[in-house]
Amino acid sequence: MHFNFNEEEEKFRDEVRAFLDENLPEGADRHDPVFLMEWNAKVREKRWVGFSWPKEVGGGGGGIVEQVILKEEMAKRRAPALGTCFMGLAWVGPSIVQYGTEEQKERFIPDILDGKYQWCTGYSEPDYGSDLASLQCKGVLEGDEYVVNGQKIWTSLAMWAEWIILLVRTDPKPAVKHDGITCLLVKMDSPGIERRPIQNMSGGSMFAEVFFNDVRVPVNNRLGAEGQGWQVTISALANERSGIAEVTGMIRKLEELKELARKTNKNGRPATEDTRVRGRIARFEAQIEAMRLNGMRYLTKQLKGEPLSSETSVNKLHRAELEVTMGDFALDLLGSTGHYRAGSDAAVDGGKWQTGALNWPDVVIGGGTPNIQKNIIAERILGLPKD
């Protein structure tokens, strides 16, 4: 396991810090559209969008360690995201790079890097949730098109996405349920697609139901071979779960919680003087450090050329639990003011703590529920009997 970075890697860290000093000064308005447009153009010019993707497809050709450093430094400075197509960059693009045809790479990768279109992910279904291998949405090959019928649910950003990476069952009776699944790239304005928003507890509609009624998808929009969808998906989700830079985001969130504790009172004294508050913060510190060390283990495996698979579920589960407990802790600190939401003058920090606490399903469910992660850990890591 590696804990230190070499001289060249530290030089790259200095380069990133210098870029941030020049382009992200203190007080920069991270929500200003003009600033964001200029920021995106600069990071794209540096080839830091798609940093680790091959240069042949327009990526930066960077190494895994440098990518971690880049994301760490960006997270520490609360920099805007690297690129504007979150799902496209997180796992659609990497999947196309790994499994796509040359035509698909030329067609999709530049637009993902430029943030031209938004993508969503058609994995979860009613009655099956995160049990992806049990999906029932069907794709039947007719000539040079697949005809898709079925439904997806809890599809993040579906109301705004222009494209969806979609899993369909092309073999209705496979020997094992993980076989016979195919991955398709589908335009969301295709005839036969209907989107219905799902309102969450905070009043937002990040998720949606998506219905497919005789939707026709060209065969050349199939990603990977027919029946290879499970492998494409597992590779994509592992890519989502492997980054230790996420840990930096949790560290930043904990620092914000500490700041909240410093400016709130508990029993007439600063909350930071309360032993129970201090104990909970210490526990968060320990859990985040455990995530960081796990992330370093994953990084070491990647550097050795070893594939990541089931073990990344450990950090996914850790993060889900932390998001919920840290959100609850923030509301405990706020006491009676915790009832005020964004838009109220009485809401602390613009109501972000209430919104964060109510939006926990976005993070906890996304990429697989905690129960699914526990099953993966139990069956594939601990060798326990199947659920």
Second form
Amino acid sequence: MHFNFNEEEEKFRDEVRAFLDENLPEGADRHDPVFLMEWNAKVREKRWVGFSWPKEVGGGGGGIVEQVILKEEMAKRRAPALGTCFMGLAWVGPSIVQYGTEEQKERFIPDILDGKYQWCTGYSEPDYGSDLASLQCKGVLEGDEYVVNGQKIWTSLAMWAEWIILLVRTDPKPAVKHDGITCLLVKMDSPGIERRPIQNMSGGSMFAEVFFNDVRVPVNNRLGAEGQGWQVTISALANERSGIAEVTGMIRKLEELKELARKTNKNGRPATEDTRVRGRIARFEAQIEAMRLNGMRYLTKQLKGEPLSSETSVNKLHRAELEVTMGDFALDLLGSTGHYRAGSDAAVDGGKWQTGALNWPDVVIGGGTPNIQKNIIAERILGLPKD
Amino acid sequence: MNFGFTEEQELLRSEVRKFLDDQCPMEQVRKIMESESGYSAELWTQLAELGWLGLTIPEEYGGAGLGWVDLVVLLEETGRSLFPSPFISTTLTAAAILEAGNDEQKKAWLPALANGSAIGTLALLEQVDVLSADGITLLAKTDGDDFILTGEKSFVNDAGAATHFVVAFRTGEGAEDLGLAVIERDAEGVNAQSFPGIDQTKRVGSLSLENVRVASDAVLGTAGQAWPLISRLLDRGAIAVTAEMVGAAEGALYMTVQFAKDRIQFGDPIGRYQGVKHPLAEMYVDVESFKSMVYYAAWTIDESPGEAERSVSLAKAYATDAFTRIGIDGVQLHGAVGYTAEYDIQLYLKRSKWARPMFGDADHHYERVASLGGL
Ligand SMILES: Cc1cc2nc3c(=O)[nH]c(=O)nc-3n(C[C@H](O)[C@H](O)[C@H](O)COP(=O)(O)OP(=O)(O)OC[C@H]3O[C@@H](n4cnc5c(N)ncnc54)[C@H](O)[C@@H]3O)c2cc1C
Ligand SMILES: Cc1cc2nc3c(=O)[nH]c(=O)nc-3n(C[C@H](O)[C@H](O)[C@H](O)COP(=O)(O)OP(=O)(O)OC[C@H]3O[C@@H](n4cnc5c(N)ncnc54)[C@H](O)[C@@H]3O)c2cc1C
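With the form predicted alone in hand, show me what the form predicted together with its partner chain looks like.
Full complex below, order starting with the chain above.
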């Protein structure tokens, strides 16, 4: 057991740090569009976008340990994201790398790496969320086109995305419901697609409903074989799972919470003198440390070539709980000043804590709810009978 | 980076597990826990022969010369089996002598601890849950180079079995004027007592000292400067106990999982109902999590002492809360049979109650985490 990185890995860390020193100077405005454009071009040139993807498709061909180092160092300096096509990088690209034809790789991967446009994900339907494999949006092969009819919902970024990775049912009566699902890559401006934004409870509107009315999709936009959509999805979800990158974000959030505690009073005394406040913060720290170390243990398993799957639900559950409890804790610290709505002058720190306390569904519900994660652990790891 | 065990460590694990499964299954554990001494002298000798009692003692003093990560492997298994023995106490005694003793002291005591002829324990604190220098009030009188000790030590693990006590005493009123000495059980004025405990697989007692003479060759390190060592011993104690909690919690979890697969109610195994399934999944998340933290803490003791305080406190605090819940849910999910003396799950619940305050409860350790984290 050791936690040191070898010489080569440390050299890589130095390289990342040097790059950051040069390209992300103290005080750089991370929201300045000109700066962001230059930044994106530079990290792309370093092949740090798609870091672990094969070199042949334009990725960096890097290893997972180096990827951890890269993400760690980037997070420490609060660097802008590596690449701008969020879902393209997280799972669409990896799925195309694994299941796509040569033609598809050439057509899609460079654009994803360059962040030319956004992708979105069409899995959930109004009647099928947790029970994803029961989805009903229909795809019927007619000649060399699939004709798609049905509806998707909660489609993040759908209003902005140029492409959607879509799951449709191509076999209405399969022996098992996981069969008969097919994955299609669909242009969002195809005739017959209609999108309607949905407002969320914190006032944002980052997801939408998407309707499909006789939408025609060329068969060479099918990812994987017909009926293989479920496998494509599962392995896509398994692609981004060492879970360490999120932890550095959580560590940062904890530090911000401590800062908030330092400038807050509780019962007329500094909040940091309150034993309950101290205890709650320490508990968050323990949970975040658990996530960090679980992540490292699972990473070690991967390095030894042991496949990971359901273990990732462990940290998803921690993350869900932390997101909710840390959000509420911030509001507790703010007390009645926490009532002021984000964006108003009266709100402390511009109201980011209030927004945070309302945005937990992003990570709690998005990507599968806690109940579903618990079913996964109980059934696939502990071997209990299925629901 | 490699956050896993070596092949040797995995081999050690399977050897220990096999030994305990064969030699000390639950019926045997129950026999031992009901016995007067609370441990089996015969198994103790076998552990010595297998080299496990001296696992962390250097080879030159009769041990195997391994580290705390190796020790964690062993402790996880003794925890899983609820193996009753003064193993943790003896290991901590060896750690004290190893860190602060001179060569003669090491030669005098370590081989005996490794070969099982001596059983050691720590007798550090007097006040309930004060794990600081303030918790030690026993004031030593000096007589030439010797110290004369009179007083009472509480919460002494394995007091009944121990042949050697590592005793903390004061040399002055100062916050950290502390010393440590090794006192033998049969010395004049020593009286050790064992009391029936909440967890019968563990023995706790007290040590009373009346004008006990401690010659300078029994003092570990420099009298008056022992606090840093005592503090490290408390941390090691915490990690040893938590390592056993990993095994015990995992034992309780899988025992309950098996029960949930076997027990039929409403026409189905109860493991099909989410009211049963979900708490089991939560137990798994907790066990995985404090397991990672214990492994890391053990590693810091060996390789990165600067991080040890924080990592030990995080592990012990998290495990203390989590194992408590696991004990309770384990019994609850067994239904009424879980409440019976006959079923084993309640033994694990009792272990969780024993482990809670041991070497610092969750509040103590979370407070330390807060301080170390700049609050
Ligand atoms: C911010 C956000 C972004 C999202 N982005 C996308 C996206 O881009 N693309 C996309 O396809 N989807 C997206 N989703 C949808 C998300 O994947 C689903 O919301 C999620 O899987 C839950 O499905 P549902 O909302 O239909 O809830 P339901 O499945 O109706 O569940 C309702 C409640 O019942 C519980 N439940 C359901 N089944 C069981 C069971 N068997 N056992 C126990 N409890 C159960 C659930 O845990 C939940 O608490 C997003 C969701 C959110 C909140
Ligand atoms: C102190 C004590 C006194 C008692 N006194 C009496 C008495 O005087 N008279 C009498 O008749 N009985 C008595 N009982 C028995 C008591 O009513 C039963 O123990 C209780 O109903 C549970 O049944 P069980 O023990 O068979 O557990 P099981 O039914 O085997 O349940 C085991 C676990 O599975 C869970 N479970 C079972 N089915 C489901 C489900 N469908 N969904 C979710 N979870 C499920 C349970 O909640 C429990 O956690 C007593 C029990 C105790 C502990």
